[in-house]
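This document starts with one chain, in the form predicted on its own, laid out as structure tokens.
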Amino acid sequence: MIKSCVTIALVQQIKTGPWIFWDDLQAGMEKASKLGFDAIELFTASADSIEIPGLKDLLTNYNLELAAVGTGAGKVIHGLTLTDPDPEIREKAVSFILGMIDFGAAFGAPAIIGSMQGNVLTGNDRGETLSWLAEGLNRLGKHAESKGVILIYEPLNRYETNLMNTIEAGSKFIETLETKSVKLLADLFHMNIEEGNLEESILNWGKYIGHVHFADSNRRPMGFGHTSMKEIAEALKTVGYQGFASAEAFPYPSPDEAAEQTIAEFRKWFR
């Protein structure tokens, strides 16, 4: 069964980003629970910025799961990526993500690598850069497996990375890894930019999808853009996807209205 999920961000430096609820963790969880969401996806400044026992209590109280944890603060706050030419920075990036893997694993939730993948920088060799990415993902994937979770790697659109932009490219890349614990994040916003046909991409490469970001073509909540969800929902069901559809979307027109719109669209397509 595909489950519903809403995002909560607690990092001031990403205040303008595509997350539904902000700042107040408990208030966001209370609203998510009342609307009937199954889970939250959480963005924190670091692995130790929230106490695990307290979060476990909140999740229990509001009958929610932790679907995934984002690692973007590693880049936004600290400037860390897995493909930085400086090996010391790459090592710090791995260390930051290892902490997030451990944090998420306490709840059975994967960590997501999006912006921390980095880019092929001007003057750098693409092959070498991809070898750094593979090295990092292999280390992190093996650690995730040892903790009983998967690791999520996210192909981003061309304006955010020049590494992997499509589900096909991401799938073919993770096929080359030593670890088999890395899965892909199918972000419908990024896919609307890069994929020739979203449904076909899901059908062709669905076995590699471990998480879905449920946002419309304009990054607003689903239903506020031109994404054709009927075919996408059918494709996800056809490939047997059993994970979360998580609203990484702008809080438009307001956080509460965005959450209400998201759960209504989720129920329309997946219930």
Second form
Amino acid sequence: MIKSCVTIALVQQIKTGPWIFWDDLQAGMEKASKLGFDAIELFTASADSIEIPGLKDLLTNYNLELAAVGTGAGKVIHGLTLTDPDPEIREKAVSFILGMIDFGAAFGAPAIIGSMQGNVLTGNDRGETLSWLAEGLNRLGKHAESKGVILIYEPLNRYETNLMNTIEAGSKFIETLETKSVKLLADLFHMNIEEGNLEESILNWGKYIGHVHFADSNRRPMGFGHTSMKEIAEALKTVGYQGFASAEAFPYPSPDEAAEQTIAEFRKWFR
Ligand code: LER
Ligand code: MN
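Form predicted together with L-Erythrulose structure, per the form predicted on its own context:
Following is the full complex, with the preceding chain placed first.
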């Protein structure tokens, strides 16, 4: 069964980003729990910004799972990516993500590689850049496997990366990796920009989808844009997707109303 999830961001530098709850972990968890969400997805500044035992207690008290942890702070705060031409920066990117994998794995949750994938920079060779991405994902995927979790790789729209923009491109790329522990994130907002047909992409490549970001075409909570959710929900069910539909959307018109809108839409399509 597909499970509901809401994002909580605890990173000051990404204040304008598409996350529903902000700053106060416990208050966000309390609201998520009251509304009946199954899980939260966390964006933290680093792997050690939250104490593991304290978070375990909060998750138990609020009857929530940790669905996934974002790694974007590695880029936003430290300027790290897996495809930087400087090998030292690539190495630092890998160690930042290794820490996040360990943090998530303490809860059985995967780490997400979104903006940390980087870009082919002007003057750089695409093939070489992709070999750096593959090297990073292979190392990180093997580490995730050793910790009993998968690793999530997220194709992004063209304004955020020139590496992988579609589920098909992402699928074909992860098929070339040595590790089989890397799965894809189907972010419905990015897909709305890049896919010819969202449901066909899900039907064709569904076996590689390990996580879903649940946001409408304008990145507002589902139902506030023009995404045709009926076909998408049917496609996810048809391919047997069993993961989370995680609201990575703007807190529009307010965090509480965005969370209420999200859970209502989630129930409409998945319950
Ligand atoms: C960024 O646009 C995004 O979708 C995040 O999940 C990745 O950092
Ligand atoms: Mn996303």
